[in-house]
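The form predicted on its own is given below as one chain in structure tokens.
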Amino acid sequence: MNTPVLSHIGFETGGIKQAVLAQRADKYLVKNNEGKVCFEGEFEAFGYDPNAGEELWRADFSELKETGAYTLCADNGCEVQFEIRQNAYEPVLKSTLKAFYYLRCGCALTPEYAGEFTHDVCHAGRALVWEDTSKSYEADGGWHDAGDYGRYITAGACALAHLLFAYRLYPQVFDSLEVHIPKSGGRLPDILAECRYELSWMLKMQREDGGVYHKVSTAHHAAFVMPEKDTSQLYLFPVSSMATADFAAVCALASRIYRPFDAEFADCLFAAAQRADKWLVDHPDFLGFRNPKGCDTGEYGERGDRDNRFWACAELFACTGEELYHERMMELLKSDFSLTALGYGSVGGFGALTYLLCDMPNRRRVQQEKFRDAFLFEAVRLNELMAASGYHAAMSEQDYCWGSNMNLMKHAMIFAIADTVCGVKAFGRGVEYQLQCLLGCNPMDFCYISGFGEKSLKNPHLRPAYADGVEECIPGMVSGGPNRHPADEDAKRLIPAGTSPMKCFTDHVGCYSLNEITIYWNSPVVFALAYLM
């Protein structure tokens, strides 16, 4: 017999309370643990959900706000447990905030702030230039960027851009927020000395000239071993103007953040920031990235570099207020990107986003309307897709790719960027949804964060988690999710043809197409609850 599905965390006491059963059931009770009937309602026949595959019965039970332990008893026998709680949501904000710990290179994590996911010092060696191996650099630190180790600028600006415009838009959230890692309870919130681990070292990957190495990793991928068992030599790969954009941008956006905490450390960024923004005045040119003979670690190659350069422009208007960045910013409009992506890949959301936070005169407002205008047309957009969906997902059937759970959590940022930046609160309860599903609400009655509860990721495709000897699985790792074409042999193998999107999902360490992690599918989820808390 089915259950109902639901979020594993349990609810918050004022948010959304749902459950999704695949069964024909028509009303349902709550009992608290006295036995006492404490809601009761009648089932919503949503109808069929193809991405689901399934017939689908909904129960909202919002309503219901008193904390406690309960059960939701449907008349056809079926029946789930689940509690009601204040502050539900922050034990999985600080687990997806510290699961960037987790991922440090070039340092040891010790048991005072890893308990038991411990290494040795990895990655510490000096990086040979691959272009000209006669040159080498120091290049450690920052996070490994996925199941993998290498390191990628494109992947971890994007990363950074999630986390620090979560504290941009919700800083009393992160104020006080400690998630123990070291100089945790310091003048530095917590969120912005982890991204400092991030910055520091992508400020070791720029070139005297100001251009930005795309990458830096072995040859190879290492074989599943610990991070300080991957001795290969590291290289550093050549540079590409999506990088140095991306880094542009990154780096003024954080120089504005940083400042009130450390004004040194802020120009220091700035300062990067515009010598990236030289050489791409000098290198106008799309200057792309594939791997070259000889090396297979992960690309993040891209068709063109437009919608980086666009927010390179965009943060540096905002540090500045200077003409030429607005000149150059408007000029870039003028290519067909999208202004709402916030995503490695496509980054023209960011810059757009950072325009509408700048306090600007009247004579700016029309394009600051233009750029309010493209979230909310998209936030109605998802709202369609999300109410064709059972499980209140805000996804197309082609939204189910490699790294399916990136697009619902990007989807929930531009709800929350609709409410808290375009001011329609109609869109904010998308966020709630598109977390739920993420955390159990879905046809897999499972829970894509690990440590929540015995139905969530434990064996995802990361080299460490599967290498430590720990039976547990690194908490609060976000799994790529369902891929309706999987594209690894053991997905292939585990996953039927024909099988609904929705359900195109096993945890198993093989399938990387499914169930990898990365930095920047941990990153809006941190934002997604940040705004809900």
Ligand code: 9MR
Given for the second form:
Amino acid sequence: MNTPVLSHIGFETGGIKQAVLAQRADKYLVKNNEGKVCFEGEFEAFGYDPNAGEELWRADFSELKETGAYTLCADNGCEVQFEIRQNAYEPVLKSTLKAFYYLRCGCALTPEYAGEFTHDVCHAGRALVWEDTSKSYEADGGWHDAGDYGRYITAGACALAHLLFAYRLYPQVFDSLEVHIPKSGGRLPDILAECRYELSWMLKMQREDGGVYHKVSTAHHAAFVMPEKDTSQLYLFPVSSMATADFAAVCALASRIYRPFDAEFADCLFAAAQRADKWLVDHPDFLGFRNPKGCDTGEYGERGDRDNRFWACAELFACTGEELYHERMMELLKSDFSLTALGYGSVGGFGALTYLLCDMPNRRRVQQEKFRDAFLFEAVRLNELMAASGYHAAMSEQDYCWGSNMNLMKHAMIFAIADTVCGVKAFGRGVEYQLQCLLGCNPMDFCYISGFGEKSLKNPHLRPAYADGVEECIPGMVSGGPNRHPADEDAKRLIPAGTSPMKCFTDHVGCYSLNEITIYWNSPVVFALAYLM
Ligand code: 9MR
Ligand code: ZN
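Now the other one: the form predicted in complex with the ligand, given that the block above is the form predicted on its own.
Up next: the whole complex, starting with the chain shown before.
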């Protein structure tokens, strides 16, 4: 007998309430703790969902709004329990934000803030310049990227962009949201205090000439040991134009956000952004990145940098209003890149979003309309995908790749932007559907975030979570999710060929192509939750 699947963290009183069943049922009752029937409904026969590989029946009991504990009883005997709560999403927001603290590098995580999940100071030694090992610099701080201990500029810039835009669009959610982290820099909201930890590291990654090292890491990934046990030599890897542009962009964005709190820090960020931009002007050609021989940590290669440069110009334009940045932006727009992409390898959407948020004179409105149309066009496309999914997942078959949960959450971000920034409220529903899918309303009946209930992420491909000797998983971590082309040996062994895309998942520590965590898989979840709240 199947269980209807639904979000594992409970439903918000006024929110969408959906359950999905992979077995025929016609009617259902929702009973409260005392057995009283509080809602009666009929299942909708959805039909076959190819990404799930299932025929599905759906229940929508959004009309039930009273807080309490309930059981949904289908007329075929299938049952599931759930709760309706006020602020149901708040614990998840807190936890996914706190996750960044647990990923801090270069400092000790102390029991006061980290509970059982402590570690000593890690990766604090000077890093040698890979191309000239007679030179070394301090490059400590920031967040570990993922299950590995590398720190990569483009990945960091992407995670920061999600978090900073979340604050930019929904500041009231964060003004009083405390996640108990050590703070520097005065009266900052916790989200900005945490981002400052990453930004302060980033500033150390800039060379005197303004160029930005692509990454700092050891030559090879560490064994599955605690971070302080990973004492191999650190290296600064060559400057890339993507890293330099993303750095310029995110420092400029941050300078505007931190200015009301700390003008000195804002000035410092802005000056760094300008230095990076000067390097970009002096180096107009694409300078990509490939791992040099002898290094096999994360590569984060890209095939072009026009989108990165576009984002940088948009942010500097937003800071200064200077015509020159605008002209460069317009020139870059002649290249072909996505204007809605919000990922680490493709960042055009961040530039478009910033431009949309600028107060513009009339003559610029036409360009703003174009960016607005791009987001709305994408929202329409995703809405169609959502309508074709039994679970309301706005995902194509191709989207179920390495880190598919980032696609799910990036799509939630598009729906949120379509509402908050483009003013089309109806798209907002898509945000909650995508989140419920991540939180358990999926064919695995699995909550992809650690720390929430029995059927949630427990064994991520995350070094400290494995090596810390603590039974429980570090909370608030977001798994990469189902991947229809598993790439690691464990996943290839454990996932039978022909498994449906949404079921290509198992919560196994070895499965780095399904079950790793990264900072930029956590950050869009924070954004989506901030929208909902
Ligand atoms: O997410 C990346 C995936 O698309 C690539 O195929 C894979 C192999 O290069 O790398 C993934 O990114 C990883 C990065 O290189 C290092 N930190 C963890 C990232 C997520 O697995
Ligand atoms: Zn570290």
